[in-house]
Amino acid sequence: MTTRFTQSSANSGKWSKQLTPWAISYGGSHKLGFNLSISQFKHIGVFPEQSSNWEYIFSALQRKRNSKALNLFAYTGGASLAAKAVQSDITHVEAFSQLISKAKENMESSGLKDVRWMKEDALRYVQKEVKRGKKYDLIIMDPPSWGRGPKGEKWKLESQLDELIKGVSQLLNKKAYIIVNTYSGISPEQLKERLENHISFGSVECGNLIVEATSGAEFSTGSLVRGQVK
């Protein structure tokens, strides 16, 4: 059975058919499990174009012993599970309880355990970690255009992205990796420039997040910058 989402406003819409929840397995370098369902916000619980980031995480962290990773705006946990699959100490930061619950289900379906769950505003958490002197070998972030933290904290990408990047830059170990993507309309080149204002890269790549149709057609869904710092 197939269903189609028709958007009626910026934040909602309707599916042509209701579907019962279902599960899928990602069979890349490491297997991950996801529990999916339709929602009024169009999301189903996973963004398939993120799989290239999961493979990047597998490759980067499997060479680092006792690595520490931080996933901000972590959604249902695909990147967190990728880090845990290669035995990284991963902290998953998400503002919404229901998304953390979904991420926990995905962890169990992936046969993993011991992800550190933090229900907190991402920017505030970064600021606290800077004060605590924490360092990470990988930081992943997927900041939305706008949103709210669990205590009503306001997030607006255009006015707060640079503050977030500055904080994150202080949490990166030498030779650490960083992955930043956004679906907000900022071009890959603009995102890279804003990162380079605060972070010195040894190697970096930027481009579009791509979804490939069964026909072979490619659709750009967002911007991506990832690389290793000096």
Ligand SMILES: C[S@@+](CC[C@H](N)C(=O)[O-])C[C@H]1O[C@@H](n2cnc3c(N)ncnc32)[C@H](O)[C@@H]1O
Contents of the next structure:
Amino acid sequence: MTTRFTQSSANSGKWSKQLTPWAISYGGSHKLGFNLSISQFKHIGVFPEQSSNWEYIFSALQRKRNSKALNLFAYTGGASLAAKAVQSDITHVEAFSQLISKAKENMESSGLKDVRWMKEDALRYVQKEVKRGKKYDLIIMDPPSWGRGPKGEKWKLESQLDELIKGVSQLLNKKAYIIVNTYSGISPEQLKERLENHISFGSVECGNLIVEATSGAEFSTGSLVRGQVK
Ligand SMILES: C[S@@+](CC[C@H](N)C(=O)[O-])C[C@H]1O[C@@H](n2cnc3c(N)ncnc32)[C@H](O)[C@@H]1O
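Could you output the structure for the form predicted together with the ligand, given that the previous block was the form predicted alone?
First the chain shown before, then all remaining chains and molecules of the complex.
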């Protein structure tokens, strides 16, 4: 069965056909389960381009004992589940209860448990963690161009990204890993430069986040920077 989404405004549109919810299993280095359904925002409940990050998380953390990971703007929880699959102590930060419920269902479908769920504004959570002196071995962040925290806090990527990076830089342990995606106008090189203004990397890579069609066609969805700090 196929369906096609036609966008009518920046945030909504229509599907040509309704589909009953369905489930998929990601069969990479570790199995992850996702419960999917079509939404009026075009999303279906998984971002396949993120699978390259899940593999990065598996290999970064699987030999690290008692690692702590933080997933900001976490939505479906793909990265949270990847960290949990390799026994990391993961904190999942998302503004919306409904989306946290969906991520919990994905955790259950992945045969995992004990993700720490935080319904919080991502930037405020980072600032609170800095005050509490917390440190992490992996921080993942996938901030949208604009958004809202649970109490209506405004998030605007362009004006707040540097503040977020500055906060995150204070939460990184030595040799910690960081993964950052953005979807709006910031090139991979610019994103890397903005990170390097606050973070000293031992190794770092940047490029486009790619969805690959079965035909082999590639579709870039945004910018990606990831690496290990000194
Ligand atoms: C681009 S999506 C992240 C997708 C994620 N990488 C995944 O694989 O599911 C951005 C998420 O950030 C959330 N969000 C937006 N503003 C937020 C805020 N101020 N604090 C916390 N989460 C926020 C949105 O609800 C959305 O779920």
